[in-house]
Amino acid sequence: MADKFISERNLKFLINEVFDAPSLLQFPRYSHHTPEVFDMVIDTAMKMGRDLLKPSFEEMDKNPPRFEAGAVKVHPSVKRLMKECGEGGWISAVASLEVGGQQLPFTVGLIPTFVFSAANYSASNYPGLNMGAAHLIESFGSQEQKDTYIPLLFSGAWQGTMALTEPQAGSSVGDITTTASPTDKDYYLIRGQKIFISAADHDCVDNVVNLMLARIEGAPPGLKGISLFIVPKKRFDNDGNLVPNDLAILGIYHKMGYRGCPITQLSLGDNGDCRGWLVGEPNRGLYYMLQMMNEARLVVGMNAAAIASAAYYACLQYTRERPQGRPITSKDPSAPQIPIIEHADIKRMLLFQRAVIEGSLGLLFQCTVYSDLMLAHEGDEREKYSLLLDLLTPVAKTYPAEMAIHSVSQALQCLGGYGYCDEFPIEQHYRDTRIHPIHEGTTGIQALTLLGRNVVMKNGKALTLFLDEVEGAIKKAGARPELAAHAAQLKKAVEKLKEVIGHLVGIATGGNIDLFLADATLFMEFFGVIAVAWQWLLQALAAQSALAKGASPSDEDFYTGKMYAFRYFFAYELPKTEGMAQRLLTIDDLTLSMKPDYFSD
């Protein structure tokens, strides 16, 4: 197995010389940390990833969750890495100093995300729902349910959970038909089924919370009569004992990848006593839910490029280790092979992990500093930092989703036939990253949100801050003769973007809203190139000004890989968005017209 699993050089580049995360430290709200509490963050996340959760990587994978007598048993791993994070202010990390987090700035508090995911991804969740589930009730819960679940999700020694998808259900949130009757009481009785529930179950922890959607009796049908519940596995009876709290493990789903952690099928209220209390107001369930989902959006996209991180550096050991080959030009049979990162095409298959990793990365932390900014500010800033946000939280998951997997294949690839063997950690690797395009909103339900809603939202001010911000970055780099030629392709592209909009705005404007969002899957893989082209226009920037002031050998070189890297996506993946623009201005209802029938044998 590898002994590198991300780059800690290119973390501290991305949040210290292309986002300026220190900057953050001027507003009040993070004013009480320091440059040297961010790096610390780094260092010690690197040293939990080494040596307390890559040690079992594989084992877990090997090694599932296993369901006995109605119970779930996990790895015993996971019980000390929910003790320490609890204790080290892990999962306290950005929530709120008045609820007893640090209140670190986003862009830094989800550094361990990354490092963790890319160390051990199955392990890395069971901290992960932790975070969510507090930050919502800190959010949107009462002051009881504040001081009751929050103190015990920040330790370690409750597990929290996101409870939405149902068997009839799936990605129809609105069709969700468990229900929640009042009472004379302050809870409501839950009854139901939850599938596909990350941790619902585990012997690591002594009780699980779940933060479950539900329709209260009489709410009105589809999305506007769904309420947010706290659905504890178990209660707190009058004497303050735990009891259970009438919610039974089903089963368990055995997966693909993500073995580590178990996917569970929760039946609520077989004996008519199940509890849940109201989280807010009835009916505002999704809405207070959609801001853990789309915090989980963006982790979703950093696990995925944490996993292809892993995969790259897995690959990157290998090529550099494995002999093979001469010289094309080598026409001596009997000289010393060769490493194969010598051959053109392993330099281009790295290249290209390379290219899909770090430009996610600077797509998911431009992210979180407008999650940071949006906090700092208040009025119209705010707005600005919130719509930017909003606009880009779905691409910010989709693109490292999907493109993960075609970098852990190349790296795969570059194994040959031992990549596809499981003594080598890239085939875990691959199986683990299939789920990101599902998880959290499948990569339609994404496009369908980036189209439909956020690119026209507001008579299309996010959209047109967004290209503000882009077209900001084409000028800065426009009048740096090395970077001007890279530039003026950007600005093609992002004037094809305008035109492929105003195309696809004008159908929905002539009432053809299915034929408006057909493509939009493509029109979220298009958007997605152009906006992570802009990220690495960004780097490069930063890496030509470093090489400009003078550089340490070491540094000269990663600055200088770093060009290449960002040569390769404008000479590579930028030019595919020729062919996509071409397809999204034409009309055609291909996949409308396409009857079910028409799919026989």
Second form
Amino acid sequence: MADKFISERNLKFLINEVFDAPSLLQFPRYSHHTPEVFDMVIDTAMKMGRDLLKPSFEEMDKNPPRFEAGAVKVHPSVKRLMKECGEGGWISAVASLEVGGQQLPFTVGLIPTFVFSAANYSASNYPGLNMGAAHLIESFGSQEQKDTYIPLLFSGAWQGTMALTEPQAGSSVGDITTTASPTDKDYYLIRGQKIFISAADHDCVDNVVNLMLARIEGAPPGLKGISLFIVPKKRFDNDGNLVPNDLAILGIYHKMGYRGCPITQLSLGDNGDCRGWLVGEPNRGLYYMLQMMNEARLVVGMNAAAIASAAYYACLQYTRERPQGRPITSKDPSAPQIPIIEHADIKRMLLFQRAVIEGSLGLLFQCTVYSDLMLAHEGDEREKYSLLLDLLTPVAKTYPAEMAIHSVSQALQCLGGYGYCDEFPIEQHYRDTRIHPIHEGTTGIQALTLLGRNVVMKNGKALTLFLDEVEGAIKKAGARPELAAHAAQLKKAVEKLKEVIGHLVGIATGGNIDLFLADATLFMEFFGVIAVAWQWLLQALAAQSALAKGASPSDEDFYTGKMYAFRYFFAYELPKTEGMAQRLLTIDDLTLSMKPDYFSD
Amino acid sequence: MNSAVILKQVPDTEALIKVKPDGTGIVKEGVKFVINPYDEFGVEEALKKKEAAGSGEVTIVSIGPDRSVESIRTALAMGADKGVLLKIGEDEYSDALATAKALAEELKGKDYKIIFCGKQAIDDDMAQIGPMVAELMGLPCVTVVTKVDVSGDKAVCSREIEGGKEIVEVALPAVISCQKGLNEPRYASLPGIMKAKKKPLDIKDTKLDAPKATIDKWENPPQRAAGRIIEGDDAAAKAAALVKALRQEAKVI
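Here we have the form predicted alone; I need the corresponding form predicted in complex with the partner chain.
Full complex below, order starting with the chain above.
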């Protein structure tokens, strides 16, 4: 079992036994697929992850991209990866049939992303970025834009990017200043700077197409004046040749982790000739981008869970092989040492990792299922799934992003001093995963979105739908003797959640919005644990059903292990919400009243 | 150019193999099965030759239990045109000769210019099927091949031999057994996966002849003994102890 990095068994458990992905095939949108297609997608993704991405995992970290003579050079394996992902149809997997995609359900189409990012997170990003860029053009671009760019992004010949951030505008995207001046042709002239743009230049593709936010001259200030443009690095001239588009790469940043993929700084229109093509309507750019960002946020959650998974399997193998110490009650110093996996504290750390990884994956697949059901329905049903997806997306990004850091940290801890050294892969996983609470909207931004917008939107309709879903699971679990106590425990936590929301909304209706949102991040943490507990209850229900039916010996180990990880979550993680609730129910403006001056030392 | 590929489904190279306590075989429950890696070179080469010729069909022929269908489908997803499974029971066993006879029976009378197979299957490592099928069909056979150039009714093959390579010219049709280095097998593409389910896959119930060679028992290789650290007060004492151990215990000096 050398170098295992994900559990195929667990993936199949989640998509088949917990979420019944084959039932999606009843909808016309997905009826051209079969369950065998799903299995072969997983098989092929595993093979590509193992043979194509994993071999360069360490090398890409040790030899990061270089910036030479105004251009970025990356690891040569990226070229083959883009080609294989393009030719193999993996970039276009979830795209609609009309634009040349395979229209796979997101639930299955996202599995290669999970597998690839567990094998080599940096590498997985190159094709992943194309999926997002192409989808944005598919959703909002003109027919001509679709015909021009989508095939080149799907084939992997070109690189796609998302260009939002500017030196003075990160989380505060309303403050971007890159400008677009109309011309009498079909394009705008773009001028400004962008930073931290992943893969905006490299030598393994023929060209780069940036999906860029900019402000049309005279547009209203703030979020309402932002438009979306296609700004390629090289543009087609009248003869169909690629010529430079006055887009200069100023440099790349040297990062803590995720070092195999460059983040660049761009200067646009230094010579007044950087052309950008408007996507959709003027001033609708942020709305368009948020559609894409919501998908990208689920991808980030997947990436975080994937890195934690790779670290877990590296750690698991080590704990089985490393002899150290003797049973605590053993008095004989000459007795042979035992593998560390036999120590209770090591098992605690392993269970913690499983609780985080498998719980996160549950929540992520729950969101992809909502997304798939949303696209398969119309009317009220569509709205229902859309609201559930909207509500949970920031949670499904943030819980894995934040908790993967702790999970990988525990993996590293199991290896002791070796974990801290680069002879083992875990220190790299630890560095790689640290980006996730930062990019695609920081944890702080996600928390404001959850509490300030999603929980209260449409008079709390999304929240009500969510509570119905959770209470449905509680009811089912409550009917099974072996899960009844856990169901009751989650019910109590959900009551607390309602109480906390009532309390916070009360503060908001009282007019103190600053206080309402001051602990939004703590609220996110609180909400996240409860949402993941719900997912664990669903997994426990599926595991219990399988055990009740009678499982083969290896399956019995799997389901029993699953039940232990479930019990761990309810015993060690869910109770933490009690402390959080205590704080969230206290009216105290501690952070608001703390003045910058008091941080004098 | 029409060709066939003999394909066997084997346990994944990364699977942890356990021998059944009674020694009658391996525990298959929970084991992942894949295309024998050497057969995969055969699939890739057949596809390449078809693409170079611009026409023709690649047929996958396998013997095995029901689950072998998955591996045939994978080959179809890579681009092969049709598949045949000679279906036997999960624990039905016969020897290489009986297996080769059933395969030859299926392959004969068709218009295959080349029959590709792996140089051996990685599960039982017998390396007999290719040459036996060739013999039964009256065809020439080139084994352990790392390069195939087809021109007209002959092929020039490179084979690995000790310290170098041997260039062999062979009249077609022929059986060619594939070695690592022949090519790099492609991944199944997603459109390929979707097409695979519509490609013809013929499942034929098959009864193998009784084996002439039977397997008496399966057992694990003996556990390797633990190493020993030579103790001693100083380097000289340790060296003396080491020499003594090498001479008297290991008897190597």
